[in-house]
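Here we start with a single chain on its own, the form predicted on its own, put down as structure tokens.
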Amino acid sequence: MATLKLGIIGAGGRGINSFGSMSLRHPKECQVVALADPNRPRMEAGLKKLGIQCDLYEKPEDLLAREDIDAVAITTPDYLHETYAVMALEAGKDVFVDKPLATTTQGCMNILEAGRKSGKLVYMGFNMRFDPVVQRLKKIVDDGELGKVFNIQSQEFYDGGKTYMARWNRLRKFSGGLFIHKGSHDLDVVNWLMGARPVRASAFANVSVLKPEGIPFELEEGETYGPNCTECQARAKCRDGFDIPADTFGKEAIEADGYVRNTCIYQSEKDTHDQGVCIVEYDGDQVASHSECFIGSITNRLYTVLGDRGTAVADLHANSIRVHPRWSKDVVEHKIARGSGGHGGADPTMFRNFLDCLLNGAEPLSNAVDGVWSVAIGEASEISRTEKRVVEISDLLDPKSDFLR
């Protein structure tokens, strides 16, 4: 069997700390030969950090020229996945996208179109479908035990996620909106249980918090607070401060492009919410509602799949799914086992369903028409809270398109 050869599009946590770490532990089967990113510091200290040589690119152009790589990972801020993907796909390479798939919905219909074409693969980074607890649930689905699922509730509390309004993050021009961002996990896991098509979503998420008038502390006279943590002078009273790493975010790699991965929560200027919630209908007549919040003093995920038969309630950090049936007082309850690896083991199989794939024929657990469904509601929510109405699924796809069968 021929080792894959691979590319890395995208020198930050992800394509680093993830995507690299994940492919040193199938050497025989996987090789990273490229990274690809504009600024050089932070590919050289990502290459340091796990301790491996390959070709560096600070134009992704001139990694996806090579004819010896057989397939790319895309984990770049997300508004560059539509370009690098498609092309990527151009130059005839098989593709990993990072979630989400992009940043509007047409963005996700150009790299579908563009997969189709080429005949090569699209996958899609939806890590959570491979969480344990997860898997779970959607064997509890499939099984019938819940009879007809009609609502689901997810419900995200993401206490860390409070830095996304010191990152790029922050901005929707970078993100396409948080509800794209971060709720395209919860909103494919939402679809995927559900077995059903959106049709409309409506959304209201707001800055409740992380603004100038919401600083956890007094500042004294002539005192000032920010720009970012590292310089604030008020860094000791906020407990919300962070540092960044020092090798692939620190002075050197700011530098290069000036980018500040710690800039003040609360002093930045932003257009993405720290705290909302987005309600969907589907084709089958089901309801489902997605809330996240990124302040508070939890981090967890939680769905709730009602059904005609049965009620679960899914806790990811407490690693249970208590199932409720119908007419009855009993619980069921299910204790599930983590892996390891990053998103509690999530990660790692992801990736080595990713390898099976290309390797082995296997089918994408997660696809690119996935993709495309999660982001349309992400943009429909978006859409819906900045313009206060409910907007219709229909008018940003197709929904009889081909290209979605």
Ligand SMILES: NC(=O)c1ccc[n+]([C@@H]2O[C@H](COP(=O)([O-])OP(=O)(O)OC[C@H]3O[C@@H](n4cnc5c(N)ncnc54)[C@H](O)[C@@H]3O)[C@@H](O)[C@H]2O)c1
The other form holds:
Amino acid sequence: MATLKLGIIGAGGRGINSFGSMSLRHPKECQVVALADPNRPRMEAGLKKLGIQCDLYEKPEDLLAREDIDAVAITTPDYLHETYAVMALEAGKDVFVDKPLATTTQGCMNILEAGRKSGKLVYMGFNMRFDPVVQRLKKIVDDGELGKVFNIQSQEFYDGGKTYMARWNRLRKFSGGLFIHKGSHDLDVVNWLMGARPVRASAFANVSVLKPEGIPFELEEGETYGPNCTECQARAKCRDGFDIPADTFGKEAIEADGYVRNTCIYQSEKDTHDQGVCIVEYDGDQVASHSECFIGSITNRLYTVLGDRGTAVADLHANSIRVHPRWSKDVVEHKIARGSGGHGGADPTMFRNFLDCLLNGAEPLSNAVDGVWSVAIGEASEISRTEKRVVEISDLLDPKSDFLR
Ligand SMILES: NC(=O)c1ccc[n+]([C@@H]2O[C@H](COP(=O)([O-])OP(=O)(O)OC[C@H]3O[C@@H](n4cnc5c(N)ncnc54)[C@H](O)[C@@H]3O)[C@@H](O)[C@H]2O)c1
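Provide the structure of the form predicted in complex with the named molecule, given the form predicted on its own shown above.
Next comes the full complex, this chain leading.
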């Protein structure tokens, strides 16, 4: 068996720490032979971190022109996924795209179409599907323990101010908005568990805390704060101050592109929310809600799945699922073991599935069609929260499109 040659477009957090480091676990099956990122010092620091040598390109086009590369991972900021995924597919590469597939439903459809035309794999990097608790929950649903599922409530609590609002993620032009950027994970889990297609969505969301009025300290007269934690005069009294990794995101990398990863989360301009909720109606009388809070003092995901035979409450922090049968008090508690590796063991198993698709003809657990549907709900929710109206999914895509079969 020949070793797969992989390229990574976007040598940042996910490109290096996740995709790159997972590839090291399978040296006989794959090898990262090239990185592409406009930030050369970051690529060099990334290679050092991985302890490998490979070719570096500042332009993804140059990486994609290499005929020997079999597959690429797209781990750039979200707004670039469409461009590079389509280019890669047209260049005959199999593609792994981190979530979300793209920042618009149309962008996702363009990737889907390019994938179908090329006959190449579009692997949708929904690692949440590989979370051991989510996997067990899916089995409970598929085994019929809950009967017909009619309502799912998803809640994400995440102290994401530090990692999201300090970076490009806080601007819709780069991320599409949080319902797309982050919500696409959970909305996909809900779609997967529900086994139905979303029809319409509506949402409310705001920047409630991460704004100048929200700073967690008193300012003395004449005292300033920001623009980032490294330079902030009030750093000592701000409980949210944090340092950035000195290697891949340190001084040299900052000098190359001005990307500062600890921009003040209170002072920075943002046009996406720090907390919000969306509700979704499905095509078979089912409904769902997803709430996301990025200023939580807890970090957890909870999924409550209601069926006509029982209710399951999954707690990803406690690694447990409680199943409450409808006509009995005999609650069953499942305790679930986690594997090692990123996202509670989900990243390595997702990477294994990706390799199995390429090498052994396995089916991807999530594909571009799944990516389209979750972004469609996310986009409908972003429109809804802005325009204060219910948004039909059919305004964003043709549900009967052959591509979505
Ligand atoms: N699945 C998950 O759990 C998960 C978690 C975090 C992020 N993500 C996703 O992974 C992707 C990357 O996020 P991240 O947190 O690693 O971001 P990051 O900011 O850490 O890294 C992004 C990298 O892309 C590079 N880049 C910018 N423009 C580029 C271009 N034109 N060509 C090539 N590279 C370019 C940047 O220089 C940077 O090195 C995003 O799509 C994000 O939504 C997924």
